[in-house]
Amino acid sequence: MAEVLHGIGVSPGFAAGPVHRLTPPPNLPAPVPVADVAAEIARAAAALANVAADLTRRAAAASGPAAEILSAQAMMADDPVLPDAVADAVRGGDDAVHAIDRALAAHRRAFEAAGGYLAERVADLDDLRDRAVAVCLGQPMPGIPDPGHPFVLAARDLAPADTAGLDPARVLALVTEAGGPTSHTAIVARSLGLPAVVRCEGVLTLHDGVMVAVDGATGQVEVDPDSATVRERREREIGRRAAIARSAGPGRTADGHAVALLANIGSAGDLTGEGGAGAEGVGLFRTELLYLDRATAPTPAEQVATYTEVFAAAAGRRTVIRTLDAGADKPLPFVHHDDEPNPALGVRGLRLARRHPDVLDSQLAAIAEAARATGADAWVMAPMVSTAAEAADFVGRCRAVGLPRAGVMVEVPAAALRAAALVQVVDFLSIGTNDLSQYTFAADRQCGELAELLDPWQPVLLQLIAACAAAGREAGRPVGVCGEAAADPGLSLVLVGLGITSLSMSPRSIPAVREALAAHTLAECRALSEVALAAPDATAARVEVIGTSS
């Protein structure tokens, strides 16, 4: 019998080939003395000069979550602070290969300590330094290796760079060691169509060239499988992706109840791009990306111009605009912060504007009259929001601009538990996957180890979202995920079943999950539901659901 190792399954799909490693970084030499301070300060903010420099020609040539990803990296490395403390550590007595390895150790500290949004990008300050350092050493950059042939990538995790230069032509599946269902190796495989599997323990340990069959569905990755189950099951993975290339039209189950698909976007190009035009709207637009990495606060104009771009991309279809979901943890240096002892649980998202109501008031009014100016169908939410009395004040805001529609996401157990009073005074609610359990679980998104608990499939978060789905059907208002959650064929079943009215999800995830759809009854979702809740946890529901649907 076939070896099989077991992860959890990030990206739909199958796939069979030779397993190749990912190129490692390079080790750091022994340190060597410095004689010649400047020229080694020089050599130093060369190589980061031209790490940066590499990214930001990768980001102009990707597109989507991968641009976005790439864009921000390039951002970090360009950060002027950086070759700051790189020619301290030099005039410290470090060679330029240790002043990097220690400043930007010193950078990873800092993420680690604020938590949350950075937290996550310490992986991304570990692949600018090991790009950094093969410069400065003359070795090639770490990165995907080229065995001629198709192949099934696997590493520890993938970093940025790597996962933004991805070749679907030449990689036909990713499994990695750790990362988890919200690293950027699930974001971009989804984005790709790429089977995906995190956390699977032992992947490394074979070596290049074995056969692997990986299934990204359940988690499972097959050693040494069997030639006719793999012919059978491509067989079937090429019926399911012509059945996708071809899907279309509205989400609806099999017996036409209407499920709104709807896209996470980041601008108005991810609507334009590969599978956008097939969404039946914006279930989350992500306004951040407007106000992070600025010295000073976006204009009313320029809010304007860029929710206009927006609108006319949605060409009248529902736009659901997220208020500013910024904080302690995603620090904006023209709002202050004080310092505080967790970040993740402090000021952020909707709190922000107990402090300064004015950024909120100022992008509702730029949303407000965007909305007028094109007649959009303009849906706004808040972010983390906790009582019916913040929905209630939201709600009011939204109100008194002109915004007709105003709902609230629910992220945090306690908006979920009191679903039924939120309900009252919001016209919507849009359920976030990603922070819900992490807050359920009181696990961190950035800790590897605890990536099974922030597995979507577990049943205690599908337990608080069927109570919000519960509250929002005896209320008559809408209830969304916008959660990557919705972008798992099969979760997206279960999260119907529940009673969800519309998921949202990266623009190319929305035909398999059509079909999925297309495929079930409302009351074959129903039961599939109960078959989740009842499960003793994630692995079990996934497995059992998909088994039974399938």
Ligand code: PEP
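Positions refer to the first chain, counted from 1. Between two forms, the rigid core is defined as the largest C-alpha subset superposing within 1.5 Å. All of these numbers come straight from a predicted model, not from anything done at the bench. What changes on going to the form predicted in complex with the named molecule:
Put the two forms on the same core and the Cα of residue 76 is off by 2 Å or more between the two forms. Superposition on the rigid core between the two forms places the CA atom of residue 225 2 Å or more away from its counterpart. Residue 24 shows a C-alpha shift of 2 Å or greater between the two forms [criterion: core-superposed Cα displacement of 2 Å].
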Given for the second form:
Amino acid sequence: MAEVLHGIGVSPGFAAGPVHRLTPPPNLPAPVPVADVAAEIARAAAALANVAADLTRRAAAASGPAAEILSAQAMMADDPVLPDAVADAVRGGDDAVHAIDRALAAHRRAFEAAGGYLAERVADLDDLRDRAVAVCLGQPMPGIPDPGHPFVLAARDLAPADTAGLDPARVLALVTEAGGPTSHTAIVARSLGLPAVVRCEGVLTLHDGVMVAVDGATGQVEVDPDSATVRERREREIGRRAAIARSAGPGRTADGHAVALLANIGSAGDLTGEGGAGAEGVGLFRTELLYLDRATAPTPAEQVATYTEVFAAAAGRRTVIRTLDAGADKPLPFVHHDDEPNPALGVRGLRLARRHPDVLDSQLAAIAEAARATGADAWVMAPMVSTAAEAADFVGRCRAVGLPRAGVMVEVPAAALRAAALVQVVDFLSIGTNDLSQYTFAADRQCGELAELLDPWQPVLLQLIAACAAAGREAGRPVGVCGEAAADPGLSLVLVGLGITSLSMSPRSIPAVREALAAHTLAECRALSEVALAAPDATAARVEVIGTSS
Ligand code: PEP
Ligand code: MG
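Output the form predicted in complex with the named molecule next; the form predicted alone has already been displayed.
Starting with the chain above, the whole complex follows.
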């Protein structure tokens, strides 16, 4: 029996090939005394220049967001302040390696103190240091290896700089020991269509060159798989990819049960990118982008312009706009106060309207104006709703400005458990599985260490979703899912089986979900949902459902 490692599948697909580990960052050697200060300064400067040139070359060869990330990092390496700081450190007695380390540590502190965007760039500075130190020591630069043939990349986790230059023609699949379903690795893998497994313990103990077979749906990584199985799985994978490439039309099960496939977007542009054109509408427009990095709220005219643009891009398709979801992982300077010991449990989402009803009302008025002007099929929903009274208050505000379809997100267990009461006062429910997992398990959604608790296949999460779907069915109102769970083709079958009426996801994920639904009848989906609900844990649910459905 081949050895099988288990992780969390975060990007579906199958690939087999030799594993190669990410080249690790160099260890700092013990300091050495400096005999020739000028030569040491030149050595350090040459290392920094080498790194800047390498990043510039890679930026020129890349495109889109990867090129932007790499150019920004090349500019950091080229910052004229850096060689001066390094030279000062050498004059103070450091050798080239330790001078680079010291200068970049000072930069890091300055970035952290600046907060915001700069603080988020400290990982890029650490990566610069590792690269320059490796060059100084004559070691390979850390990052993606180049064995000269396609390979499965194994790593503890992948930083943005690692994935920016990732070439899907060379890298067959990603397997990491850390990370989670919403980690950078997962997002990049899905956007490149690469199979990926995260939280796969033991993958880094495999020697470079060992053959592995990666299943990005079940999360299984088979070591030294037998060649007949690999051949058969590769053929199936070719068929799956061809079906996805041809995929078009509305979401339907094999027996014609309609399930609207909608897009999660942050701006109108997301609807014109890959997959967006095939969406049956927008299931979640995250309006936070309009408010982020601002000292004051956007003006009514700015808001109307943005919503008009989104409605125009949707061109008559259903468009669900979520009102401002600020707080916790999405802080906003002009509505937040620093008096919350636990922001995830604080005044966030719809709760902000308690303090700033004007912010909500002016947003609803702007949405209504844009909807009237464009004749859009506008739906509006509030985030972080806990009670039927909150839902009723929100719906009242929507009606007051003439918005005909008002719903709420179910992201808090209290709302899911009382879905029957909520659904009486709204036009629809939309389940935000990212937050619903967080609050069900009391596990911070940004904490990679707790990823298995946040796994959307957790049977208890499915139980809460089932309760919402049953309440919606009873009341004759739609209940959708707009969290990451909706983007998983295997899980989409379970959600439809539970009675979910629409699935909203990043546009690129739509074709794979469409094909999964088209291959199963509603009765099969129902049977699979029973299997998942009865499973003892998320791993078992995933393996049993995918094993049964493929
Ligand atoms: C969710 O919580 O599942 C959701 C869709 O909202 P967000 O990820 O923006 O919090
Ligand atoms: Mg949420």
